[in-house]
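Next up: just one chain, as structure tokens, the form predicted alone.
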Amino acid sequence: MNNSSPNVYRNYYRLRTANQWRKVQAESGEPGAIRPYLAGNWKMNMTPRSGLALAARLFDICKGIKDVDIGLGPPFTGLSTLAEYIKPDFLKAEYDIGRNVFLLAQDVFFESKGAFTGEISAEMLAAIGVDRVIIGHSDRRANLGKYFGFGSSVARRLSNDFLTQSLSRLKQKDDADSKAIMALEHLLAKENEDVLAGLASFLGGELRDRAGESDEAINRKVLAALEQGLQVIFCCGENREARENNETFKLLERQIRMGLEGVPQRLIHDVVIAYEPLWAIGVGAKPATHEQISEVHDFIRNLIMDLHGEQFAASIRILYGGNVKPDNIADIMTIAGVDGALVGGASLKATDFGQIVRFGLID
């Protein structure tokens, strides 16, 4: 195996001295050493066949790589096919890869069964060979409303015609709420046309941007996955508004405390945290700086230390996600609090993701 570049550790211990975290290089396979985790989230891309071809090309590039964990997260339709391909014995014989390749699901539902059309339970995922599940991804926390029509639906209900019909129906009821009638009459008054239009625009935009999975729903998913033996990649991160208003740490603390509430101590070691700043994700987005990533990872790790003690905080893996590329992964991995990456677009190209997995290695 080729040596890694100076100051870029592929296996390490983490120590805390003078209230600061730092990495100390370890040899691959040393007891207690932390292995970086590079996880590819394919999102809604790849058919089962094309996903299989991508995995094969990736493994060719990463032959013999055993000192990091590799996660592949295809859509639900590709999970079974990929599970059959990444059997440890086959990977060992074909690519000289150890038991360090893991199958990820991109989401899970919190109920075990029932009338929940379109949802997938943790038990179903475990049954087809899924190892880990991504929960609370920014796509689901923040973007659902943009696609599912929550904002436009509210805006339509604040139109003059809709409110006029609603007021008429309300007045016909014997037990009608007088305050509701007064409110509707006020909004429908001629002099309040601009107020009604502004309210519709404001609420429509707010719900479109904010409607997504709640902290409570994410917490239920985390508990359901862990109870079925699945490890969890728990995602958290702030939007642009929180960042600009200096509310990053407040938001992250709420997400982590609520999202991991009630996780039994015996299962907390099965949680990996991924920090995703929403403002640094997507085409054209400006990546977070080295300093921004470092301060947030330190905050998260110190919060985990308050919740579960210093020993666990030193070993829990906290990934970074947000425009991770082959040309910035080595720099990101020099940060003391970073233990890998949750990779989006770059994981769809075998050469790019292969270079990310091989970070720091001298060819």
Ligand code: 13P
Contents of the next structure:
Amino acid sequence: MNNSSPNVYRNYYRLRTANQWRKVQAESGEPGAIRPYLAGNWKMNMTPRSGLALAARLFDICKGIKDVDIGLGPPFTGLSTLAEYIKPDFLKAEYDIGRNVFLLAQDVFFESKGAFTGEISAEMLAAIGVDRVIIGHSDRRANLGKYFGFGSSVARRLSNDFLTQSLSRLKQKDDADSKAIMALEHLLAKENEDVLAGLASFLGGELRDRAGESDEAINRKVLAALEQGLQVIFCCGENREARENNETFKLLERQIRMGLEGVPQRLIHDVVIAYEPLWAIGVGAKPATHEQISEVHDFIRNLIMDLHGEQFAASIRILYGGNVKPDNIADIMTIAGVDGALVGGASLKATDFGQIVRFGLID
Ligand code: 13P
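How about the form predicted in complex with the named molecule, since we already have the form predicted alone?
Every chain and every other molecule in the complex is listed next, the one we just looked at coming first.
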């Protein structure tokens, strides 16, 4: 028996009738039934020790839960400790859960080894028991520029001094690019002083606000992770500006087409998509409305249908992320296109994340 409140299905099939996606309730464990995925992205929080304590409290609260998948995403430093703890045999004995608990990394680099100081490869993650990796999170897509100073570094390169020196170096090279020389000479001409200053200010600002991982880099990460046998949570989502300019769908389509380009059919089943609108993420933001989530999830699923066929589109899990909390998860899970959540802040509290994992259950 399904011990859940009406209309909130813990497990379900997804059908498409009259051009609309619908959920039809299923019993847990029925062949082909969809299992929601509740994933915690801890971001840059928790030491190995505090992460372990969080996981232990969470599993206490979730004892016996087997009908959904649970993902825990500590920072790189917490992965090994948690991997040892959540290996199935241990958890099965203690909590009667385990095979449905997965270890998530928050990022991966696409090269397999070499001089990439500070980066971690898919091979390294797989070797310590990581199951799945979050790729393309908006923290990395959009927010890196302001921390890493791409903007000021570009502004500096567009200064008169820097360009004058670059021009003289360039002119000494045998194979100098004549177009580059022409452009630099043009920019450095006295009458173009204002153009150069304007360009420095514009590009500096753009890169400060927007520079981060590109669709191309994200795509390389997706392919590297999948080829290594890791599963992927592929994140996409629009910022406030795109939503206000009615560019949400155009942007999501670009992110998804480019991010998942070239994923072979045999590996596409290892991809979960997370829709995380930037304006709905973090402290002080409001989650997207039921209608907004529903509309975007249908859009994404229809796009996946165009790319990979209806049968796969019906089964791919598409999560929502952005201020998911114990008090809104049940409502979000009634949406026909939603298969779980990628949870930030609330995943750091065992009671909150535990309630999210137990959505719809009558206690
Ligand atoms: P919050 O749940 O804190 O809004 O974060 C969402 C998120 O970015 C998860 O990846």
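Here the structure is a predicted model, which means the values were calculated and not measured. Positions refer to the first chain, counted from 1. Take the two forms, superpose them, and find the largest set of C-alpha atoms that agree within 1.5 Å; that set is the rigid core.
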Practice prompt. Could you tell me whether the Cα atom of Gly198 shifts by at least 2 Å between the two forms after core superposition?
Written response: yes
Discussion item. Following rigid core alignment, is the displacement of the Ser168 C-alpha between the two forms equal to or greater than 2 angstroms?
Written reply: yes
Worksheet item: Once you line up the core, how about Met182: does its CA shift reach 2 Å between the two forms?
Response: yes
